[in-house]
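Take a look at this single chain in structure tokens; it is the form predicted alone.
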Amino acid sequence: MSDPVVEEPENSEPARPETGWRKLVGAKSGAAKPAKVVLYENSNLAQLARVFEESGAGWFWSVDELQRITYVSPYVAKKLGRDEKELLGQPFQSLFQKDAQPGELITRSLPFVLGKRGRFANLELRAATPEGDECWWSISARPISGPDDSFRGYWGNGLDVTANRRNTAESLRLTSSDTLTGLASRHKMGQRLEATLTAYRVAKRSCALMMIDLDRFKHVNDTLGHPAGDELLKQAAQRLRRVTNEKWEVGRLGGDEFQVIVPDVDDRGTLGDVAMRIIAIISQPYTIDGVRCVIGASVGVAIAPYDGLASDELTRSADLALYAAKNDGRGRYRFYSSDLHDEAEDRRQIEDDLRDALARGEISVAYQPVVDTKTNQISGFEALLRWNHPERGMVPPSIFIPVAEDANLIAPLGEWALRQACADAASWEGSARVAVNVSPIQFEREGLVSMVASALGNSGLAPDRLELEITESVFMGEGADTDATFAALKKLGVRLALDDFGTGYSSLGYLKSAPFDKIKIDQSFVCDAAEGGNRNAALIAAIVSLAEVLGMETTAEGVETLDTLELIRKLRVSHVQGYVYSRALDNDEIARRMREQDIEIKPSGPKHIRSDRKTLFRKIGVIHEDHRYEVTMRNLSKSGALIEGLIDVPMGTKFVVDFSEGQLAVATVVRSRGHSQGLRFEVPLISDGSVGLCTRHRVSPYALAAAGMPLAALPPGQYPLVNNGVDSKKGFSLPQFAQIEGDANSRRVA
């Protein structure tokens, strides 16, 4: 076998002897011109290397130490449309391209690989090829010794890898992207928080992630069928696109969980007013097939590093905040904190514990009157639940509506509560109704007609003093069966009230067909209503004109003030219910009211609205200079707080309040007396989207670390003080207040 000729350029030194594999390729360069490499026909070897080169499958390249190209094969000439002539004495890097696609390599790093001088191996790039044809080449190379052993160029070969990064690519983007609607998947979403996590652990930065799960969406896909699912899930998705920011990930995690990665915001009031944009344009109805869907949308936050540093701990962080948000009765949202954990154990205690409840006698009916605007009489009143736990006292229907309608148990308590609310009503003197509840899943089950008249024949109370109040949730499955259902209830001669109009899936198309008698205004309309900068007037305006065009009663849910009942009078709303004119009464006081006919009542109340109090009996801390306070928290609103625990703290005096867990709020005494302290906060609260607040912004884990406490010894509001202006070498000072030990019977100072 001949071996190749290395054609020298003029004045140049022999070509050194060549060996083995290296004879195929001659790497010779002088310091004017690249060498010339020659192959002889009659070299059985360089007929091998021809017709591997000429399969397209693999070729071969030589450069100089200058990087210029000395040889390269005839099959990378023509794949680039180029002169395999022209090739030669060009840059090596000519042959790839200089700008990578999103994901792909950077040319540029090749001049630094070769720059080593050292061997490399599968280094892929993309060929510079005429039009930009997708053409991807894996190259290899050993580096070309001198006779004085200095390096003198590349010898190497490649590989056209185009269709291996395709299947590659395909598989990543079956991996990355979710099949159905086209989110990142699961698999996508975890790397991504991952890594976003990683990163801003160095940089000491915030990401917010949103759990969301569809309400009601199991509904849909067993009565409308799978593809029906299906299509739903695309449309939720797309409007889950629209809503967020476009710089912030969205995936579907599976079924019809989704995830959203909020990189860089930690203020809670933000995320909440996305969160609530988020179910509002989720609950908005759809339309599959020509059947018109309403689902809703339930939202978990949880936010690093508060709530976890890791991937794994922020996912179940944010999976608790929305298992919380869907026992609160769905439709809402629930960020997260430590409190949730004891809540979980919580309704798991209260739900064992409603089972039997009726059995045992806890349960009762209370009734709320319903108010003629225009007499001040009333006209009727509202039935409503109530549960005296012998340990617990009296637990709230907020609480325990939404576990009996999870445990399956709010069927036998409407049906009890609707027998009872009938016999109660029956033996009333006069003609006063009773309106009863009817969930959407009573709405839904076969038999309600015959439960209605049932309970109607052995009360014997006359079928228009009975009204039922159905809210729009019950038309998510618009059909002949609902149709059917109004027509044989409104058959009984029962009245119809369709309750919390407005507060998701308003549709002027079923007041028109529905037979309702009353729309209820839900209080969310009609709390601020009285209050500038909103549109809740307007908004009651609207539905008290269309009710009367429809000729429908109105009710104004939730009135508590005697501004917002002026405000409700003048919009011609014809009923209210509220506190404005009574608390709800047991049947012993009806009854005695009834036969005296004393149905007038008196409005009464406070004049304007205030800010919502939460009682409470909660220890917290209090921070004045370098000194904090262990005190009891009696109450709580958005604007401030009434503290027990210190005594004689002077009106005007600054406190930073310690809620635990980063939430830190600076707070001025406005009303001092004795050991009770009122207090003004500079930044209100926010709602945590359940029925207690929160601190819009919490004092980063990053920042205690950085005042010398480990972020693993951070225990709940035993946070150290930042820049709080001591010097630690004078020490602290005294403190200012006395503190009070002890209950309200024991109290010893301190």
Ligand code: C2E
The other form holds:
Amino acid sequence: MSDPVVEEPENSEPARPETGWRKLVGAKSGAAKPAKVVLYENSNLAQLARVFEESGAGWFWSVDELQRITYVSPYVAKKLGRDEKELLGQPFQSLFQKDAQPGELITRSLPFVLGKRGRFANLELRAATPEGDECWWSISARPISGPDDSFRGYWGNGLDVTANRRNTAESLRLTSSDTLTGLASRHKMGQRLEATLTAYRVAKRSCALMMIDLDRFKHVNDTLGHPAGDELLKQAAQRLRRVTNEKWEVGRLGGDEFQVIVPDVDDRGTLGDVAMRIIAIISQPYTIDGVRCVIGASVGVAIAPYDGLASDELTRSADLALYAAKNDGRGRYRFYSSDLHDEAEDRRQIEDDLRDALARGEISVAYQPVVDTKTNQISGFEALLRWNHPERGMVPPSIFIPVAEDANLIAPLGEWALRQACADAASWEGSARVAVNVSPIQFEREGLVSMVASALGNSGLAPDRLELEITESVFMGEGADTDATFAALKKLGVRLALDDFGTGYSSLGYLKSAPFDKIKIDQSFVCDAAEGGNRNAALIAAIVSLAEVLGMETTAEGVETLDTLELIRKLRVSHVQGYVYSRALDNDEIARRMREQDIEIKPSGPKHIRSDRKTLFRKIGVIHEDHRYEVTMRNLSKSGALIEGLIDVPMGTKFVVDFSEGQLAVATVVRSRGHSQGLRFEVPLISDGSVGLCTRHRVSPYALAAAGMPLAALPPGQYPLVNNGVDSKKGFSLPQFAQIEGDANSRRVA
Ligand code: C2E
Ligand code: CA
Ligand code: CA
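Next, report the structure of the form predicted in complex with the ligand; the form predicted alone has already been given.
Up next: the whole complex, starting with the chain shown before.
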């Protein structure tokens, strides 16, 4: 598409008959009156002009010196839905839309161009067609001069270029940048990834791919409208640029999906940090048209050549990692590993089974006591869904609630839980409260208020004995609806609790404006406070002070140890819900306690726990010289592991631990007792973004290929010993450690 060309006015219009049409019009339009009547006299040229016009290939126009239309092809009137005659004498500009569309390719305005009284060509303007019929015309013209060389107007032609423009816009979109955010387009990202991976494969270099998906974007789009959604995407894109390196390619794949190509980085520690930074910056609040909103982000990471060699394979891996990150509860990152295939399959199965779980009577509600920290007396219970799966056994809500939310099953489940909890609580003696979780998805739906009213009505439970637990994500849209729902619920007389405070974007601002009766401080926040070395204790103190001023209660969740309980008491938190008092119990047990007035619970539990150490039973390999031993890993932390299966290993022995999938860690034996050894890793493990740990680096597929394996992404499992420069002519040494075969513990490994 070329820019319009404006030429200087010509002093004398040459009488050269370039085209028959020109000559004809030129000859007849000396006067400023409409020329149509005289235009098509019975000349052959007039006939030809008409055929041309009727073909739709183009159209003609002429204006007088005041830019009033003296002729225009019938096609134009038809296209504009106006009467042909009515157009004559009208300003030429009236054929076009007044305002250029933002971002369109207009470079100069029509009055400016016409005012120059010179030739111009290919000026693209949007036709004043009725709404819904977008049409663009390209206009060219030359001035008409009178006998005395005076300017008498223009005559010119027009061309429909709508399709062209669309194609150009399309190819622009395809070839370079995303028009909304200015980031690279999906097409460009694809090309860049393909080119990078092809070149890097030859050069044996690595390249990471990050898939980013915004959490709750749809909510903003739905509640604040698409223009606000667009604005949010733009701001999110700018933030992404800010936290990424110039050498990385950042693109938008469409919708709320973004991608970053990170060349020459395969250190998962570094990539995890980058992913955290991305999540943190995207999760900061946005202001859009004066409205504040908050979204989140999930990130999936895959690294070539480990997780895929070609771009489609690597993309699939990163997608799967993203899917896993989302399922982990959003606001997380996750590295690809081949286990994720099973995880994804598992989830599909869970979703399938969940559809009939209610009808099959597999779902129940359990009640966890909420205890007054001063008196050790139960003040109420939180209703928690339980799913007893016929094959899997108890499936925790942390697994099935997110599935239910995604699969549109949370509304019936949530309603069932609410009605059941109200009915159960109504049957208890005394006035203990019951708290029920309300998913943000339920909160957004119409009919929540009437459903709550009906559950209260049917069960006969006093409204002030029901507490609804709501997470702060219901504020994301900050629409009037949220306020109205809160007001309507308060009017019913039920209590409201802000759940999981300290996990999302926790703002004390909500507390001042929303009518909460209670703040529940999240488990992770509480645990960290007890471990010290952070500001959580100070923050909890601040939350408690504010809550006291506002007349709200506070509950610390997930208190497991006596140490933590002591701290929580010192911080004047009014209530505790945690294993230190009790786990969730079934309704019969609660009913009995209430009947017998058995409401005081003595706290009990360990004094403190090392929370970084996970107990597990997993088979791994340890390599010493050129021997591999199979051992059982009993626990694992970032800095070390406890293994069982080898006898009498001297202190200081160096092992290479094979965690499978190319994850090797050099470790030293720092403790050795009989058949169990404590290992310390030379390089600490890092978080895999979920609950697990992983090594920063993995065995490179290039190294495996050099050792004779085919070049491919890392397969699952453990690999045969790679001969690391050991001289094979010397032969292999004898194993130095005795291994216990099939010991009791390893048989427990799944
Ligand atoms: P939540 O609302 O934060 O519920 C508290 C969770 O912490 C419960 O897990 C509870 O068993 C657990 N917990 C309590 N004390 C301790 C402790 O001392 N240590 C540890 N490690 N955990 C403790 P649960 O029952 O697995 O529920 C998980 C989540 O599932 C709940 O988190 C809630 O978000 C959701 N959920 C459960 N029932 C429902 C429901 O009926 N509707 C909705 N929408 N969500 C539900
Ligand atoms: Ca809750
Ligand atoms: Ca909670």
